[in-house]
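So this first bit is one chain, no partners, the form predicted on its own, shown in C-alpha coordinates.
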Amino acid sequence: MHTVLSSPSKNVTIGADQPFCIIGERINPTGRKKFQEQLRSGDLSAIETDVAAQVAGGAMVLDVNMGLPLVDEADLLARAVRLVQSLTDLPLCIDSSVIEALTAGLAAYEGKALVNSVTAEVERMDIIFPLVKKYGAAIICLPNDEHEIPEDPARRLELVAVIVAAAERHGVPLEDVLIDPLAMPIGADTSLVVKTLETIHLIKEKYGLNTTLGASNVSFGMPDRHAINATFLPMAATVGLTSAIMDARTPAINTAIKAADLLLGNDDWGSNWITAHRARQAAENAASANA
(Lines of atoms letter the chains of each structure in order from A and count residues from 1; the text may use other names and numbers.)
(Lines give C-alpha, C1' and ligand atoms only; values in the text may rest on other atoms or scores of the structure.)
Protein backbone atom coordinates (compact mmCIF):
# COMPACT_ATOMS: atom_id res chain seq x y z
CA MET A 1 0.00 0.00 0.00
CA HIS A 2 1.41 3.38 -1.02
CA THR A 3 0.75 6.75 0.62
CA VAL A 4 1.65 9.54 -1.79
CA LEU A 5 2.28 13.04 -0.43
CA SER A 6 3.01 15.99 -2.68
CA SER A 7 4.06 19.59 -3.03
CA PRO A 8 3.50 21.48 -6.30
CA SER A 9 6.69 19.98 -7.77
CA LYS A 10 7.56 16.86 -5.77
CA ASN A 11 5.94 13.57 -4.76
CA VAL A 12 7.05 11.37 -1.86
CA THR A 13 5.77 7.80 -1.70
CA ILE A 14 5.60 5.97 1.61
CA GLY A 15 5.41 2.18 1.45
CA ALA A 16 7.01 -1.09 2.48
CA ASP A 17 8.82 -1.33 -0.86
CA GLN A 18 10.02 2.28 -0.73
CA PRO A 19 12.96 3.96 1.03
CA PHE A 20 12.11 4.66 4.67
CA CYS A 21 10.46 8.08 4.90
CA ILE A 22 12.17 10.54 7.24
CA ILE A 23 9.74 13.18 8.51
CA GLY A 24 11.74 16.06 9.98
CA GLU A 25 10.41 17.17 13.37
CA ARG A 26 12.44 20.33 13.99
CA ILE A 27 9.87 23.03 13.09
CA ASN A 28 8.22 22.83 16.49
CA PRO A 29 8.43 25.28 19.41
CA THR A 30 8.22 22.58 22.10
CA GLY A 31 11.26 22.83 24.35
CA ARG A 32 12.74 25.73 22.36
CA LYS A 33 12.49 28.85 24.50
CA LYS A 34 14.15 31.24 22.06
CA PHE A 35 12.03 29.99 19.17
CA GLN A 36 8.91 30.42 21.29
CA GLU A 37 9.82 34.03 22.02
CA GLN A 38 10.43 34.70 18.33
CA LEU A 39 7.08 33.20 17.35
CA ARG A 40 5.22 35.25 19.95
CA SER A 41 6.70 38.37 18.38
CA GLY A 42 5.68 37.18 14.91
CA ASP A 43 9.26 36.38 13.86
CA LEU A 44 9.42 33.19 11.74
CA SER A 45 12.99 33.65 10.53
CA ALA A 46 14.37 30.71 12.53
CA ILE A 47 12.27 28.42 10.33
CA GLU A 48 14.61 29.15 7.43
CA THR A 49 17.53 27.65 9.37
CA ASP A 50 15.43 24.67 10.48
CA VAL A 51 14.36 23.92 6.91
CA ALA A 52 17.89 24.13 5.53
CA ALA A 53 19.33 21.87 8.24
CA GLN A 54 16.65 19.22 7.82
CA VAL A 55 16.86 19.19 4.03
CA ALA A 56 20.64 18.83 4.29
CA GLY A 57 20.14 16.00 6.78
CA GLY A 58 17.98 14.00 4.40
CA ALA A 59 14.41 14.77 5.47
CA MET A 60 11.82 13.73 2.89
CA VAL A 61 8.80 15.41 4.54
CA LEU A 62 8.78 18.28 7.05
CA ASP A 63 6.47 18.43 10.06
CA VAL A 64 5.25 21.97 10.83
CA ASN A 65 3.90 22.63 14.33
CA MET A 66 3.11 26.09 15.73
CA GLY A 67 1.44 24.91 18.95
CA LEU A 68 2.18 27.57 21.52
CA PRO A 69 0.10 29.25 24.25
CA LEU A 70 -0.88 32.90 23.81
CA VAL A 71 -0.60 33.00 20.02
CA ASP A 72 -3.06 32.88 17.15
CA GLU A 73 -2.06 29.35 16.14
CA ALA A 74 -4.24 29.28 13.03
CA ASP A 75 -2.63 32.42 11.61
CA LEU A 76 0.85 31.36 12.65
CA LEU A 77 0.51 27.88 11.15
CA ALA A 78 -0.80 29.22 7.84
CA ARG A 79 2.10 31.68 7.68
CA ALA A 80 4.62 28.96 8.55
CA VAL A 81 3.24 26.62 5.89
CA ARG A 82 3.52 29.29 3.21
CA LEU A 83 7.04 30.18 4.34
CA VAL A 84 8.27 26.59 4.35
CA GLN A 85 6.79 25.98 0.91
CA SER A 86 8.69 29.01 -0.37
CA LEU A 87 11.94 27.46 0.92
CA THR A 88 11.66 23.81 -0.13
CA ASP A 89 9.74 21.51 -2.45
CA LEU A 90 9.41 18.79 0.23
CA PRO A 91 5.82 17.83 1.15
CA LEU A 92 4.65 18.92 4.59
CA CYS A 93 3.01 17.36 7.62
CA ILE A 94 0.53 19.81 9.17
CA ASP A 95 0.76 19.25 12.91
CA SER A 96 -1.86 20.62 15.32
CA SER A 97 -4.50 19.47 17.78
CA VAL A 98 -6.52 22.64 17.15
CA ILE A 99 -9.18 22.27 14.45
CA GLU A 100 -9.03 25.92 13.41
CA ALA A 101 -5.25 25.72 13.02
CA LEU A 102 -5.44 22.49 11.02
CA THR A 103 -8.02 24.06 8.74
CA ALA A 104 -5.89 27.15 8.22
CA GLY A 105 -2.75 25.10 7.60
CA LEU A 106 -4.43 22.81 5.09
CA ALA A 107 -6.06 25.76 3.31
CA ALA A 108 -2.67 27.45 2.96
CA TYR A 109 -0.91 24.31 1.72
CA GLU A 110 -0.32 23.63 -1.96
CA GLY A 111 -0.33 19.90 -2.64
CA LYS A 112 -1.29 16.79 -0.69
CA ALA A 113 -0.30 17.14 2.96
CA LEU A 114 -0.05 14.74 5.86
CA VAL A 115 -2.05 15.62 8.99
CA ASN A 116 -0.63 14.93 12.45
CA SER A 117 -2.81 13.53 14.05
CA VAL A 118 -6.05 12.02 15.39
CA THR A 119 -6.77 9.42 18.08
CA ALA A 120 -9.34 6.62 17.86
CA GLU A 121 -11.93 8.70 19.70
CA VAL A 122 -15.00 8.50 17.46
CA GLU A 123 -16.17 12.05 18.11
CA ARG A 124 -12.72 13.39 17.31
CA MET A 125 -12.44 11.35 14.11
CA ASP A 126 -15.88 12.56 13.03
CA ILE A 127 -14.45 16.09 13.08
CA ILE A 128 -10.98 15.45 11.62
CA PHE A 129 -11.72 12.92 8.87
CA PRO A 130 -14.12 15.22 6.96
CA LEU A 131 -11.39 17.88 7.02
CA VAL A 132 -8.86 15.38 5.68
CA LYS A 133 -11.32 14.33 2.98
CA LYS A 134 -12.07 17.94 1.99
CA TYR A 135 -8.42 18.81 1.45
CA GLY A 136 -7.40 15.44 -0.01
CA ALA A 137 -4.80 14.91 2.70
CA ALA A 138 -3.39 11.83 4.41
CA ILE A 139 -3.52 11.42 8.18
CA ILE A 140 -1.63 9.87 11.09
CA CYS A 141 -3.93 8.00 13.50
CA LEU A 142 -3.15 6.74 16.99
CA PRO A 143 -4.76 3.59 18.45
CA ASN A 144 -5.72 5.09 21.78
CA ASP A 145 -9.07 6.54 22.80
CA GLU A 146 -10.65 8.55 25.60
CA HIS A 147 -10.45 5.52 27.90
CA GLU A 148 -6.85 4.34 27.60
CA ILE A 149 -3.46 4.28 25.96
CA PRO A 150 -3.29 0.49 25.74
CA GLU A 151 -0.09 -1.46 26.29
CA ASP A 152 -1.48 -4.69 24.83
CA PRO A 153 -0.75 -4.92 21.07
CA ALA A 154 -3.99 -6.86 20.52
CA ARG A 155 -6.00 -4.02 22.07
CA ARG A 156 -4.15 -1.50 19.93
CA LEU A 157 -5.12 -3.56 16.87
CA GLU A 158 -8.77 -3.44 17.98
CA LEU A 159 -8.56 0.35 18.00
CA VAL A 160 -6.96 0.31 14.55
CA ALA A 161 -10.15 -1.45 13.42
CA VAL A 162 -12.15 1.48 14.86
CA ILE A 163 -9.92 3.91 12.91
CA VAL A 164 -10.28 1.93 9.68
CA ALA A 165 -14.08 1.87 10.04
CA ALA A 166 -14.16 5.64 10.61
CA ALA A 167 -11.94 6.31 7.60
CA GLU A 168 -14.16 4.17 5.39
CA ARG A 169 -17.28 5.85 6.77
CA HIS A 170 -15.93 9.27 5.86
CA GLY A 171 -14.56 8.26 2.47
CA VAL A 172 -10.86 8.59 3.35
CA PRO A 173 -8.89 5.97 1.36
CA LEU A 174 -6.99 3.52 3.54
CA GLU A 175 -3.78 4.26 1.65
CA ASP A 176 -4.05 7.75 3.16
CA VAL A 177 -4.24 6.42 6.72
CA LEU A 178 -0.96 6.00 8.59
CA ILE A 179 -1.03 4.35 12.00
CA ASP A 180 1.22 5.43 14.84
CA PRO A 181 1.66 2.17 16.82
CA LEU A 182 2.37 4.12 20.03
CA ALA A 183 6.10 4.23 20.69
CA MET A 184 6.53 4.31 24.45
CA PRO A 185 9.77 5.14 26.33
CA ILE A 186 11.93 2.16 27.14
CA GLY A 187 13.18 4.06 30.19
CA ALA A 188 9.75 3.60 31.77
CA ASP A 189 9.44 -0.13 31.02
CA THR A 190 11.89 -2.22 29.02
CA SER A 191 9.07 -4.36 27.59
CA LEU A 192 7.31 -1.45 25.89
CA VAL A 193 9.41 -1.30 22.73
CA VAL A 194 8.83 -4.99 22.05
CA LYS A 195 5.09 -4.28 22.31
CA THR A 196 5.47 -1.45 19.79
CA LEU A 197 7.28 -3.78 17.39
CA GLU A 198 4.56 -6.40 17.81
CA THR A 199 1.91 -3.76 17.12
CA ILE A 200 3.64 -2.73 13.88
CA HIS A 201 3.78 -6.37 12.79
CA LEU A 202 0.09 -6.94 13.55
CA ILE A 203 -0.96 -3.81 11.63
CA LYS A 204 1.11 -4.85 8.63
CA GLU A 205 -0.22 -8.41 8.65
CA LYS A 206 -3.91 -7.54 9.05
CA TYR A 207 -4.28 -4.24 7.21
CA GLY A 208 -1.09 -3.53 5.26
CA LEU A 209 -1.31 0.11 6.36
CA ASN A 210 1.67 2.40 6.44
CA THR A 211 2.98 3.33 9.86
CA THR A 212 4.89 6.13 11.53
CA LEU A 213 5.91 7.17 15.03
CA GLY A 214 7.88 9.71 17.01
CA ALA A 215 11.31 8.10 17.03
CA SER A 216 12.62 10.09 19.99
CA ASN A 217 9.83 8.75 22.22
CA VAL A 218 11.54 5.36 22.40
CA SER A 219 14.75 6.63 23.99
CA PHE A 220 13.23 9.30 26.23
CA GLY A 221 14.86 9.39 29.65
CA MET A 222 17.85 7.27 28.63
CA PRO A 223 21.51 8.18 27.97
CA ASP A 224 23.03 7.77 24.48
CA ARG A 225 19.64 8.36 22.88
CA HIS A 226 20.98 8.55 19.32
CA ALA A 227 22.42 5.03 19.62
CA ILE A 228 19.07 3.67 20.85
CA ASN A 229 17.12 5.38 18.07
CA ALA A 230 19.63 4.30 15.42
CA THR A 231 19.16 0.70 16.52
CA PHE A 232 15.39 0.84 16.98
CA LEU A 233 14.38 2.25 13.59
CA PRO A 234 16.02 -0.49 11.46
CA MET A 235 14.48 -3.09 13.80
CA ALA A 236 11.09 -1.48 13.34
CA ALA A 237 11.54 -1.31 9.56
CA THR A 238 12.00 -5.08 9.43
CA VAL A 239 8.52 -5.62 10.94
CA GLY A 240 6.77 -3.00 8.81
CA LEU A 241 7.47 0.56 9.97
CA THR A 242 7.58 2.74 6.86
CA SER A 243 8.29 6.23 8.22
CA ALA A 244 9.21 8.11 11.38
CA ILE A 245 9.00 11.64 12.73
CA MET A 246 12.54 12.36 13.87
CA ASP A 247 15.42 14.79 14.00
CA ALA A 248 16.70 14.62 10.43
CA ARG A 249 19.91 16.36 11.49
CA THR A 250 21.28 13.28 13.30
CA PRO A 251 23.89 11.53 11.09
CA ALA A 252 24.00 8.26 13.08
CA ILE A 253 20.25 7.70 12.73
CA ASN A 254 20.16 8.71 9.06
CA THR A 255 23.02 6.34 8.28
CA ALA A 256 21.29 3.47 10.09
CA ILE A 257 18.08 4.09 8.13
CA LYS A 258 19.91 4.12 4.80
CA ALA A 259 21.68 0.90 5.75
CA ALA A 260 18.32 -0.69 6.55
CA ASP A 261 16.93 0.42 3.17
CA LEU A 262 19.90 -1.18 1.45
CA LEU A 263 19.65 -4.46 3.37
CA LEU A 264 15.85 -4.68 2.98
CA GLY A 265 16.06 -4.25 -0.80
CA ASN A 266 14.58 -0.74 -0.85
CA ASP A 267 17.65 0.95 -2.33
CA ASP A 268 18.08 -0.16 -5.93
CA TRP A 269 21.73 -0.95 -6.69
CA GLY A 270 22.67 0.77 -3.44
CA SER A 271 22.46 4.16 -5.13
CA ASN A 272 21.21 6.08 -2.08
CA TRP A 273 23.81 4.45 0.15
CA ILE A 274 26.65 5.25 -2.25
CA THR A 275 25.43 8.82 -2.85
CA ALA A 276 25.24 9.48 0.89
CA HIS A 277 28.72 7.99 1.40
CA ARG A 278 30.21 10.21 -1.31
CA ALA A 279 28.52 13.27 0.15
CA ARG A 280 30.02 12.53 3.56
CA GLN A 281 33.45 12.06 2.01
CA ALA A 282 33.16 15.34 0.12
CA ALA A 283 32.14 17.16 3.30
CA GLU A 284 35.03 15.64 5.26
CA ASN A 285 37.51 16.54 2.52
CA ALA A 286 36.19 20.11 2.38
CA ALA A 287 36.47 20.41 6.16
CA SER A 288 40.06 19.12 6.07
CA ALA A 289 41.00 21.53 3.30
CA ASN A 290 39.65 24.47 5.28
CA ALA A 291 41.23 23.43 8.58
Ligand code: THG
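Residue numbers count along the first chain shown, from 1. For clarity, every value in this text was computed on a predicted model and none was experimentally measured. We call the rigid core the largest set of C-alpha positions that still match within 1.5 Å between the two forms. What changes on going to the form predicted in complex with the named molecule:
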Second form
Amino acid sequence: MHTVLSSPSKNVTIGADQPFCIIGERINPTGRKKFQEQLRSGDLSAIETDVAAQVAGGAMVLDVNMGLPLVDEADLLARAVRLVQSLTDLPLCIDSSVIEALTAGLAAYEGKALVNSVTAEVERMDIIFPLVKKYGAAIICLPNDEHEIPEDPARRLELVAVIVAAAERHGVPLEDVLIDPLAMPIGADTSLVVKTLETIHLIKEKYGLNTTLGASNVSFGMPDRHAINATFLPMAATVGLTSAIMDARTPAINTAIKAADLLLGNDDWGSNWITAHRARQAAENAASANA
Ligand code: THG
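Switching conditions: you have the form predicted on its own, so give me the form predicted in complex with the named molecule.
Every chain and every other molecule in the complex is listed next, the one we just looked at coming first.
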Protein backbone atom coordinates (compact mmCIF):
# COMPACT_ATOMS: atom_id res chain seq x y z
CA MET A 1 0.00 0.00 0.00
CA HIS A 2 1.73 3.17 -1.24
CA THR A 3 0.35 6.70 -0.84
CA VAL A 4 2.09 9.06 -3.26
CA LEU A 5 1.88 12.80 -2.58
CA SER A 6 3.33 15.37 -4.92
CA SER A 7 4.28 18.97 -5.58
CA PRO A 8 5.03 20.20 -9.13
CA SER A 9 8.59 18.83 -8.86
CA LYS A 10 8.64 16.17 -6.13
CA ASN A 11 6.93 12.89 -5.16
CA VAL A 12 6.85 11.51 -1.62
CA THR A 13 5.79 7.89 -1.04
CA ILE A 14 4.27 6.74 2.25
CA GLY A 15 4.26 2.99 2.95
CA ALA A 16 5.30 0.20 5.31
CA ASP A 17 8.42 -0.52 3.23
CA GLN A 18 9.40 3.16 2.97
CA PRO A 19 11.32 5.44 5.33
CA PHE A 20 8.90 6.87 7.93
CA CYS A 21 7.24 9.99 6.49
CA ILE A 22 7.96 13.07 8.62
CA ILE A 23 5.14 15.63 8.25
CA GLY A 24 6.23 18.93 9.83
CA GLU A 25 3.58 20.22 12.30
CA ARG A 26 4.91 23.75 12.83
CA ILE A 27 2.79 25.87 10.46
CA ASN A 28 -0.08 25.99 12.96
CA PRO A 29 -1.14 28.94 15.14
CA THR A 30 -2.42 26.76 18.04
CA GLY A 31 -0.59 27.80 21.22
CA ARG A 32 1.46 30.51 19.40
CA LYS A 33 0.16 33.89 20.50
CA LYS A 34 2.46 36.11 18.47
CA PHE A 35 1.89 34.09 15.28
CA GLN A 36 -1.87 34.33 15.86
CA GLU A 37 -1.71 38.12 16.08
CA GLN A 38 0.42 38.32 12.94
CA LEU A 39 -2.00 36.09 11.00
CA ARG A 40 -4.98 38.17 12.20
CA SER A 41 -3.34 41.28 10.76
CA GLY A 42 -2.65 39.44 7.48
CA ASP A 43 1.10 39.07 8.11
CA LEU A 44 2.19 35.59 7.00
CA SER A 45 5.95 36.26 7.09
CA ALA A 46 6.67 33.98 10.10
CA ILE A 47 5.79 31.07 7.82
CA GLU A 48 9.09 31.63 5.98
CA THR A 49 11.09 30.77 9.12
CA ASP A 50 8.84 27.79 9.87
CA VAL A 51 9.36 26.37 6.37
CA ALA A 52 13.15 26.84 6.46
CA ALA A 53 13.55 25.27 9.92
CA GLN A 54 11.44 22.24 9.07
CA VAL A 55 13.10 21.66 5.70
CA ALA A 56 16.51 21.87 7.39
CA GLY A 57 15.31 19.42 10.06
CA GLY A 58 14.32 16.79 7.50
CA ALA A 59 10.57 17.24 7.01
CA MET A 60 9.25 15.37 3.95
CA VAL A 61 5.75 16.92 3.89
CA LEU A 62 4.54 20.13 5.61
CA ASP A 63 1.22 20.43 7.45
CA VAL A 64 -0.46 23.82 6.94
CA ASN A 65 -3.10 24.76 9.52
CA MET A 66 -4.58 28.28 9.72
CA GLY A 67 -7.28 27.51 12.28
CA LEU A 68 -7.91 30.46 14.56
CA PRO A 69 -11.15 32.14 15.59
CA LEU A 70 -12.47 35.25 13.87
CA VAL A 71 -10.54 34.99 10.63
CA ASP A 72 -11.58 34.09 7.10
CA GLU A 73 -9.89 30.71 7.35
CA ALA A 74 -10.57 29.76 3.72
CA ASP A 75 -8.82 32.89 2.42
CA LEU A 76 -5.95 32.61 4.91
CA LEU A 77 -5.35 28.91 4.19
CA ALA A 78 -5.32 29.48 0.41
CA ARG A 79 -2.78 32.29 0.86
CA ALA A 80 -0.64 30.18 3.18
CA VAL A 81 -0.68 27.24 0.73
CA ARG A 82 0.48 29.49 -2.12
CA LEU A 83 3.18 31.07 0.06
CA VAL A 84 4.54 27.72 1.31
CA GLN A 85 4.61 26.33 -2.23
CA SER A 86 6.64 29.37 -3.34
CA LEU A 87 9.20 28.55 -0.60
CA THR A 88 9.58 24.76 -0.88
CA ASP A 89 9.00 21.83 -3.22
CA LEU A 90 7.73 19.56 -0.41
CA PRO A 91 4.15 18.30 -0.79
CA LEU A 92 1.63 19.75 1.68
CA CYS A 93 -0.92 18.45 4.15
CA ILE A 94 -3.91 20.83 4.20
CA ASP A 95 -5.19 20.87 7.79
CA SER A 96 -8.64 22.23 8.70
CA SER A 97 -11.93 21.12 10.20
CA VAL A 98 -13.75 23.68 8.04
CA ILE A 99 -14.95 22.30 4.69
CA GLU A 100 -14.78 25.72 2.95
CA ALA A 101 -11.15 26.09 4.07
CA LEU A 102 -10.21 22.61 2.80
CA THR A 103 -11.85 23.47 -0.52
CA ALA A 104 -9.97 26.77 -0.83
CA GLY A 105 -6.68 25.12 0.18
CA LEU A 106 -7.12 22.36 -2.41
CA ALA A 107 -8.00 24.87 -5.14
CA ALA A 108 -4.83 26.84 -4.35
CA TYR A 109 -2.55 23.78 -4.19
CA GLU A 110 -0.47 22.55 -7.14
CA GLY A 111 0.08 18.78 -7.03
CA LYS A 112 -1.39 15.92 -5.04
CA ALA A 113 -2.09 17.13 -1.51
CA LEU A 114 -2.95 15.30 1.70
CA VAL A 115 -6.27 16.53 3.13
CA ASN A 116 -6.36 16.66 6.95
CA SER A 117 -8.96 15.48 7.89
CA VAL A 118 -12.45 13.95 7.88
CA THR A 119 -14.21 12.13 10.73
CA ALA A 120 -16.19 8.88 10.30
CA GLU A 121 -19.43 10.88 10.02
CA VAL A 122 -21.24 9.86 6.83
CA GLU A 123 -22.61 13.37 6.17
CA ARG A 124 -19.12 14.90 6.25
CA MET A 125 -17.53 12.07 4.27
CA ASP A 126 -20.23 12.50 1.61
CA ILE A 127 -19.02 16.10 1.13
CA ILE A 128 -15.28 15.66 1.58
CA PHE A 129 -14.62 12.44 -0.38
CA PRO A 130 -16.01 13.96 -3.62
CA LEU A 131 -13.74 16.96 -3.01
CA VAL A 132 -10.75 14.64 -2.56
CA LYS A 133 -11.69 12.88 -5.78
CA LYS A 134 -12.18 16.10 -7.73
CA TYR A 135 -8.70 17.36 -6.79
CA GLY A 136 -7.00 13.94 -6.96
CA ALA A 137 -5.82 14.26 -3.36
CA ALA A 138 -5.20 11.80 -0.52
CA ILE A 139 -6.94 12.13 2.86
CA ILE A 140 -6.47 11.49 6.58
CA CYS A 141 -9.58 9.97 8.22
CA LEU A 142 -10.35 9.84 11.94
CA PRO A 143 -12.18 6.93 13.61
CA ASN A 144 -14.46 9.15 15.69
CA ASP A 145 -17.96 10.36 14.87
CA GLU A 146 -20.70 12.69 16.13
CA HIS A 147 -21.43 10.33 19.04
CA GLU A 148 -18.02 9.51 20.46
CA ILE A 149 -14.24 9.51 20.38
CA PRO A 150 -13.92 5.82 21.23
CA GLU A 151 -11.17 4.65 23.59
CA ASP A 152 -11.53 0.97 22.75
CA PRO A 153 -9.27 -0.04 19.80
CA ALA A 154 -11.88 -2.56 18.55
CA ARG A 155 -14.48 0.22 18.40
CA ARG A 156 -12.04 2.48 16.54
CA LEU A 157 -11.57 -0.37 14.05
CA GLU A 158 -15.36 -0.53 13.53
CA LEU A 159 -15.29 3.14 12.56
CA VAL A 160 -12.38 2.43 10.18
CA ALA A 161 -14.78 0.00 8.46
CA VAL A 162 -17.30 2.86 8.07
CA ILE A 163 -14.53 5.03 6.54
CA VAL A 164 -13.39 2.28 4.14
CA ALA A 165 -16.99 1.69 3.01
CA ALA A 166 -17.48 5.42 2.33
CA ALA A 167 -14.19 5.71 0.41
CA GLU A 168 -15.17 2.73 -1.75
CA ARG A 169 -18.65 4.17 -2.34
CA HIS A 170 -17.09 7.43 -3.56
CA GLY A 171 -14.39 5.75 -5.64
CA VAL A 172 -11.48 7.09 -3.59
CA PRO A 173 -8.69 4.47 -3.83
CA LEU A 174 -7.73 2.96 -0.46
CA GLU A 175 -4.06 3.78 -1.03
CA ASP A 176 -5.12 7.44 -0.79
CA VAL A 177 -6.82 6.90 2.59
CA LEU A 178 -4.65 7.33 5.69
CA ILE A 179 -6.14 6.51 9.07
CA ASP A 180 -5.29 8.57 12.16
CA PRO A 181 -5.58 6.10 15.07
CA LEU A 182 -6.08 9.08 17.48
CA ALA A 183 -3.14 10.10 19.68
CA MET A 184 -4.08 11.42 23.13
CA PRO A 185 -1.98 13.11 25.85
CA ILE A 186 -0.31 10.59 28.16
CA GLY A 187 -0.71 13.21 30.93
CA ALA A 188 -4.50 12.89 30.73
CA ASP A 189 -4.59 9.11 31.19
CA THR A 190 -1.61 6.74 31.11
CA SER A 191 -3.63 3.97 29.44
CA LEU A 192 -4.41 5.99 26.29
CA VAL A 193 -1.17 5.69 24.35
CA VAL A 194 -1.20 1.88 24.56
CA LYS A 195 -4.68 2.03 23.03
CA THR A 196 -3.33 4.13 20.16
CA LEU A 197 -0.55 1.57 19.60
CA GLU A 198 -3.09 -1.29 19.61
CA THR A 199 -5.24 0.59 17.10
CA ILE A 200 -2.27 1.07 14.73
CA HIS A 201 -1.57 -2.67 14.92
CA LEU A 202 -5.21 -3.61 14.23
CA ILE A 203 -5.45 -1.26 11.23
CA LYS A 204 -2.26 -2.69 9.77
CA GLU A 205 -3.41 -6.31 10.28
CA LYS A 206 -6.96 -5.89 9.00
CA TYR A 207 -6.62 -3.27 6.23
CA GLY A 208 -2.92 -2.59 5.60
CA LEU A 209 -3.81 1.10 5.24
CA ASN A 210 -1.22 3.80 5.83
CA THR A 211 -1.49 5.70 9.10
CA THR A 212 -0.56 9.07 10.56
CA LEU A 213 -1.19 10.91 13.84
CA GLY A 214 -0.37 14.09 15.74
CA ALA A 215 2.70 12.76 17.57
CA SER A 216 3.22 15.81 19.78
CA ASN A 217 -0.26 15.35 21.26
CA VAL A 218 1.17 12.42 23.25
CA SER A 219 3.54 14.57 25.34
CA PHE A 220 1.22 17.57 25.66
CA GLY A 221 1.33 19.04 29.19
CA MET A 222 4.28 16.89 30.32
CA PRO A 223 7.82 18.05 31.09
CA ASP A 224 10.66 16.85 28.85
CA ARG A 225 8.38 16.52 25.85
CA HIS A 226 11.16 15.85 23.35
CA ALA A 227 12.26 12.69 25.15
CA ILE A 228 8.68 11.39 25.21
CA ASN A 229 8.18 12.16 21.50
CA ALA A 230 11.53 10.60 20.57
CA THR A 231 10.55 7.39 22.38
CA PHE A 232 6.94 7.26 21.19
CA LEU A 233 7.65 7.49 17.45
CA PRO A 234 9.90 4.39 17.17
CA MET A 235 7.37 2.46 19.30
CA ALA A 236 4.57 3.47 16.95
CA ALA A 237 6.66 2.72 13.83
CA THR A 238 7.33 -0.77 15.22
CA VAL A 239 3.60 -1.58 15.37
CA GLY A 240 3.08 -0.19 11.86
CA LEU A 241 2.69 3.63 11.91
CA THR A 242 3.90 4.89 8.51
CA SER A 243 3.94 8.68 9.06
CA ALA A 244 3.36 11.36 11.69
CA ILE A 245 2.56 15.05 11.94
CA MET A 246 5.44 15.87 14.24
CA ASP A 247 8.12 18.23 15.45
CA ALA A 248 10.60 18.13 12.54
CA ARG A 249 12.86 20.78 14.04
CA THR A 250 14.26 18.86 17.02
CA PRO A 251 17.29 16.69 16.08
CA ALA A 252 16.76 14.16 18.91
CA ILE A 253 13.28 13.33 17.59
CA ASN A 254 14.35 13.05 13.95
CA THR A 255 17.39 10.95 14.84
CA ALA A 256 15.16 8.56 16.80
CA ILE A 257 12.83 7.97 13.86
CA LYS A 258 15.76 7.62 11.41
CA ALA A 259 17.30 4.99 13.70
CA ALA A 260 13.91 3.21 13.73
CA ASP A 261 13.94 3.19 9.89
CA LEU A 262 17.37 1.57 9.97
CA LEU A 263 16.48 -1.01 12.62
CA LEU A 264 13.13 -1.91 11.00
CA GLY A 265 14.77 -2.60 7.62
CA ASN A 266 13.53 0.53 5.84
CA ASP A 267 16.94 2.09 5.18
CA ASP A 268 18.73 -0.11 2.62
CA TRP A 269 22.43 -0.57 3.46
CA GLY A 270 21.96 2.09 6.15
CA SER A 271 22.67 4.67 3.50
CA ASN A 272 20.27 7.33 4.84
CA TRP A 273 21.70 6.88 8.34
CA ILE A 274 25.32 7.15 7.18
CA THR A 275 24.62 10.07 4.82
CA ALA A 276 22.91 12.02 7.64
CA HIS A 277 25.84 11.29 9.97
CA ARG A 278 28.37 12.53 7.38
CA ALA A 279 26.34 15.69 6.77
CA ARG A 280 26.33 16.42 10.52
CA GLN A 281 30.07 15.77 10.71
CA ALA A 282 30.74 18.07 7.75
CA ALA A 283 28.61 20.80 9.37
CA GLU A 284 30.52 20.41 12.67
CA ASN A 285 33.88 20.52 10.89
CA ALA A 286 32.88 23.63 8.96
CA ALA A 287 31.69 25.28 12.19
CA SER A 288 34.95 24.53 14.05
CA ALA A 289 37.06 25.68 11.07
CA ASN A 290 35.24 29.02 11.21
CA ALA A 291 35.61 29.33 15.00
N1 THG B 1 -4.28 14.52 13.93
C2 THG B 1 -4.35 15.09 12.71
N3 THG B 1 -4.00 16.37 12.49
C4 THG B 1 -3.60 17.15 13.53
C5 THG B 1 -3.52 16.62 14.82
C6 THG B 1 -3.87 15.26 15.02
N7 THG B 1 -3.27 18.46 13.30
C8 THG B 1 -3.01 19.35 14.41
C9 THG B 1 -2.34 18.62 15.56
N10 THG B 1 -3.09 17.42 15.86
C11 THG B 1 -0.92 18.25 15.18
N12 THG B 1 -0.10 19.44 15.16
C13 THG B 1 0.49 19.95 16.32
C14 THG B 1 1.18 21.15 16.20
C15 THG B 1 1.80 21.67 17.30
C16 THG B 1 1.75 21.03 18.52
C17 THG B 1 1.07 19.84 18.64
C18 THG B 1 0.44 19.29 17.53
C19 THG B 1 2.40 21.60 19.71
N20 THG B 1 2.78 22.89 19.66
C21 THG B 1 3.42 23.59 20.73
C22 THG B 1 2.48 23.68 21.95
O23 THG B 1 1.26 23.88 21.75
O24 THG B 1 2.96 23.53 23.06
C25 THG B 1 3.73 24.98 20.22
C26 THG B 1 4.28 25.86 21.27
C27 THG B 1 5.01 27.04 20.71
O28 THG B 1 5.83 26.89 19.82
O29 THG B 1 4.77 28.12 21.20
O30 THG B 1 2.59 20.94 20.71
O31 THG B 1 -3.83 14.71 16.13
N32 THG B 1 -4.74 14.32 11.67
